[in-house]
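Given next, in C-alpha cells, is a single chain: the form predicted alone.
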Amino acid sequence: MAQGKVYFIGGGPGDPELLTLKAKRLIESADVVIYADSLVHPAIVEFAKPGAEVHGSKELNLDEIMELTLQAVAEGRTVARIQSGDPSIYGAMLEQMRVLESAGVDYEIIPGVSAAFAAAAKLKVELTVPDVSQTVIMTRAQGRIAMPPKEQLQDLAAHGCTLIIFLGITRMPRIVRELKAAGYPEDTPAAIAYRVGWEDEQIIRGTLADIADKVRDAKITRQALVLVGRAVDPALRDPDLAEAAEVATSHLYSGSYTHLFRRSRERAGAGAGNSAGSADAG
C-alpha cells in the first residue's frame, strides 16, 4: 500500500472566504482532517468530505496528533493538518515535520492569510508608507516563554517601525511602558484587532496614551493582534494631506517615476521629441 501524505494547511484568521483556492481543494479531498479547533472558524471543517475522519486538536498534545497522522499515513490516507492563519507564524508546526521527517513521511506547506494582514485589510492601513515606515516587524511579548537574546520588546521596538505584536493582549500595561521606553511617543496609533475573520471581531482604535485602557475595557484577554506605529494612523487616507504634500506617496505609479515597465512623462515626451526630429532629418 502507497504510503499517504500531510498538508498543513493555513486556515486563514477565521472568515472562510480567506482560504485559498488550493487550500479548499485539500480539505474536501482528505481522509483525515485534524485542525487546531481553538482557533480556526469550524465552517472551513465544513468543507471535509463526507465521511472523511475529523479532529479537533486544542485537547490532544503533539505525541496524540502525530499518532493519529502517522497511522493515517501509513494507511495510504492523506492528511488535512489546519492550523490557524499562517502556520509559518507561530504555528508550532516546526515539531510536526521533524516527527514526519523522522518517519520518512512526504508533507506540505500551503500558506494562509495571516491575522496580520487581515488585521491590516480590515482597518484599511497599508503598513508600509514610504517616509513613514518602510518596515515590519512581527514578534510576540515575552511571557511563559522567553524571548531570544536581542529579541526583547524594547530592542525592536528603538527602530520605530511598524509593529504587529502576537500573543500580548493580556500584557499591554506592559507592552506600551517598553514602547514608550524605546522612544515611541504617547500619541503614536495603535490598534487591537480581536478574532478578525470571526463574527465577533472588534477592532479598537487608540494611541500608546489609552490603548490599554481601551483593551482592559474591552475585557479582551485572547485572539487579539496589537498593531503600533505610524503607518496605523487612519489620517494617512486624507486626501487632502497628499493634495498639501503632507504625506508622502509612492512612486510606483507616479508619472514623472520611472521603471522597467512604463516611462515618465517627461521621459516619454522627450523620447517623442528626439523620433520627431530624427524623422524630420531624414
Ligand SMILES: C[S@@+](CC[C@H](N)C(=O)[O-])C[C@H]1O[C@@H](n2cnc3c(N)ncnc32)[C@H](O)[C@@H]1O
Given for the second form:
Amino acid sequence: MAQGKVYFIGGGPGDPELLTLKAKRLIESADVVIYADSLVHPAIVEFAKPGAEVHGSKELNLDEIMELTLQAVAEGRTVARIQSGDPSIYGAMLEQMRVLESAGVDYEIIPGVSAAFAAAAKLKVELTVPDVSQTVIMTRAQGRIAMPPKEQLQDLAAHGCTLIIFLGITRMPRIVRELKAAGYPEDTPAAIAYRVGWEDEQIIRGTLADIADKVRDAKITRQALVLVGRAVDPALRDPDLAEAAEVATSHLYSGSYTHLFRRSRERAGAGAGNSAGSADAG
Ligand SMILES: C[S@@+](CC[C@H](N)C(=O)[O-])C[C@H]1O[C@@H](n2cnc3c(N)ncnc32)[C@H](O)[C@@H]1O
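Output the form predicted together with this ligand next; the form predicted alone has already been displayed.
Whole complex next, starting from this chain.
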C-alpha cells in the first residue's frame, strides 16, 4: 500500500475566510485532521469530510501526535496537521519535521495568514512606512523559553523599528519597561490585538505610557499580540495632518518613480525605457 502524506497547514488567525484555497481543499480531502484546538477556530475543522478522524492536539504530547500521524500515513491515509496562523512562526514545526524525515514520510507545508498580519489589517496600519520604519521585528517575550543571546527585547528594541511581540501579553509591565529602557519614548504608539479573527476579538490602542494598564483593565491574559512603533500610529492615516502626509508617503505609486512595470509618465512620453526602481512593486 502506498504511504500517505502529511500536510502542515497554516490555519490563519481564526476567521475561516482567511484560509488559503489550498488549505481548505486539503482539509476537505484529509483522512485525518490533527489541529491545535487552543488556537485554531473550530469552524475550520468543520471543513473536514464526513468520516474523517479528527483530533485536537491541545492535550497530546509530541510523541502522541507523531504516533497518530505515522500510523495514519502507514495506512495510506492523508493527514492535515492544522497549525495556527502561519506554521513557520512559533509553530514547533522542527521537531515534527524531524520525526517525519527520519521515518521517510512525505510532507508539505501550506503557509497561512499569521496573526501578525491579521492584526495589522484590523488596525489598518502599514507596518513598513517610509521615513518611519522599514523593518518589522517579530519576537516573543522571554518566558520559560530563554531568548538566544543578542535577542533580548532591549537589544531588538534598540533598532526603534516596528515590533510585533507574540506570547507576551501576561508580561506587559516588563515589556514596556524594557522598551522604554531601550529608547522608545513613552508616547510611542502601541496596540494589542486579542483573538483577532475570532468572535470576541478586541483591539486596544494606546502608547507605552498606558498600554500595560489598559491590558490589565481589559483582563487579557492570552492569545494576543503587542504591536509597537510609530508605524502603528493611527494618526498617520489622518489626511489633515500635514506631518503625517509628509513622512508617510511611499514613492512606489508616485508618477515620477519608475520600476520595471511602470515607466515614469515623462520618460515614457520621451520614449525612455529604463526602470529606476525595484521590480518588486507592491
Ligand atoms: C504559538 S504562537 C503561534 C503563532 C502563529 N503561528 C501565527 O503565525 O500567528 C501563539 C501566539 O500567537 C499569537 N496569536 C495567535 N493567534 C492569535 C490571534 N488570533 N489573535 C492574536 N494573537 C494571536 C499570540 O501571541 C499567541 O500567544
